[in-house]
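In the block that follows, a single chain appears as structure tokens, in the form predicted alone.
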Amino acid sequence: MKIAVTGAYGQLGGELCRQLGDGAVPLDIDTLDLTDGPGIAKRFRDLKPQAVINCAAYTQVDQAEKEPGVCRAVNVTAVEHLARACRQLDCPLVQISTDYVFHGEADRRAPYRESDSPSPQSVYAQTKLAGERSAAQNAKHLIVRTCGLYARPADERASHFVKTMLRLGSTRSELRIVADQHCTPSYVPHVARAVLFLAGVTSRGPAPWGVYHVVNDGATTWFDFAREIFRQADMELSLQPITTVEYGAPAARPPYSVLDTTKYHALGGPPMPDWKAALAEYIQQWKRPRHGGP
């Protein structure tokens, strides 16, 4: 299969291309202008991909509050162009979305199902939900919501929470971490293989069109996630829990955005390991060069 992957320089896009190998057509800002509708249509007519996976997104959650127009152009208008091009080719579109589409009341403890109504708070979250609806304009669509992605240690371009914690942990003895946001950080290789399963690349055919939640199993907070990172990395730090209000980020975050993956797993796709086991896989690879391993 020939699969077009937009946002190919990002964490998930890069991993999808890695797993697809020669089947991937990597596309990013230097090879495809997602704001150019006619240009997208022509490019895809020439490529004739069997599917398009859109990993391109404006993901600077706080900066989006200052430049909503730029955020909307990437997260909504570009998806409209992609959906139109895919519709013309009768080609499936896989749109990557986020747990942030849910409001996540502080007292909620039931993971969100695909059938639950989104209620996004921030500009970023609102545009991602609008992007989902744009993708759905193409009848053959899969919308995959995920959370807190962190790529392989070998992905030097990637910027994510685990890498940041390990970097700060090597220079500081104390950190303050938000402890009142519940979610499920997810390891990119696991998410990527699930996406390829849903798209029909590694299965007998694509999943029924619609929305799917794909995250590692279980739930945690950023504070507990950081604590587990340092435990597995054999790093001793003093961690101080703080609230979202104390952190003071410009954009609102959902206090609870754990996603239910029952719908995905009912299809028999590759299992999504528990978040601690997923982190252990990352840390094991991270430790190898430090100890002279392969």
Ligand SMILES: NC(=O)c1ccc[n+]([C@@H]2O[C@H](COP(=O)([O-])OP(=O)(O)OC[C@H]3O[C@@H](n4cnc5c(N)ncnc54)[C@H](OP(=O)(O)O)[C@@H]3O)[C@@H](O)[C@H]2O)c1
The other form holds:
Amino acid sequence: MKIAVTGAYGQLGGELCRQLGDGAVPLDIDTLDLTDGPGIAKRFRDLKPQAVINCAAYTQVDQAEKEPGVCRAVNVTAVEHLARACRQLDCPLVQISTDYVFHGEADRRAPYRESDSPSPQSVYAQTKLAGERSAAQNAKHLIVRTCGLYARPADERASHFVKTMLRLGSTRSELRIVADQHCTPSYVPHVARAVLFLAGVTSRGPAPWGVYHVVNDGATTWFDFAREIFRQADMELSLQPITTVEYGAPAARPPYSVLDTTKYHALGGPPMPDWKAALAEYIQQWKRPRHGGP
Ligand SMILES: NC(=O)c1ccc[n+]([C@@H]2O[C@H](COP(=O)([O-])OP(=O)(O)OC[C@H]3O[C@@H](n4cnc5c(N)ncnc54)[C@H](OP(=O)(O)O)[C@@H]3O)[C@@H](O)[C@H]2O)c1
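Can you switch from the form predicted alone and show the form predicted in complex with the ligand instead?
Expanding to the full complex; the earlier chain stays at the top.
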């Protein structure tokens, strides 16, 4: 087995490489810059991977508003290069995407299905949707949309909401958290397991080509997620709910971007635990002293 994982130093790429073990060919910017089209074609011709899982991305949602060209180069043009290389090798391409492709009207409460029309609001989200379309240029493609990723505590490079809350929780007595964005924060080990199932690594073969939603079960807001993090971590803080407008981030976020995972579960993939149970797995590991817990 030889699965090329791009963005291998990132949260999801790193976890996929960990789960794949010797079957992974980890690639990141120091070994393969995805903005180098000819470099990609040559590398994959030599490598002849059985599948490519693209976890590389420009993921700084707010910074993307200031440098759309850089964001586009990684999230769109690089995926075009990857799709072309995969097409030439007749190799499946798994492209990781995001819940942010949906607009998510504030009063919506119906989880988005794969067949719903995307309507991205930010530069990051627009480039991720364009990247999905680039990936689909290769007939053998799987597009996996996920949300609010947090890697296991042992991943020291990763930066994510849970880690930020636990850091702030040990230095602050009060925090203001956005309470009007509804989504499903998802634990990277669970998402990685589902991706390997869809890709056919841990199943009898790849899933039918197309788009899949993969997130932990249930839905919450960043405010309620933070409250649950501090409850499980035995930290006492005063939390103030604020609106997205009050928070004032440069990039627009969907007020509602819960994803319907029926299509994934219909294939019999590994379970995606409820978001509180997923968080409990993280916190349990974090509480072990070497992972920075109390
Ligand atoms: N994080 C989330 O909450 C979230 C939510 C929904 C969907 N997603 C999607 O899930 C996927 C994985 O996200 P993640 O959080 O694991 O990302 P991440 O931790 O930011 O990792 C992305 C990796 O891609 C690398 N990269 C950037 N530009 C590159 C280039 N030109 N060539 C090669 N590698 C390059 C990055 O390197 P540098 O660090 O050096 O830039 C980094 O190692 C992405 O497609 C993302 O859009 C993420």
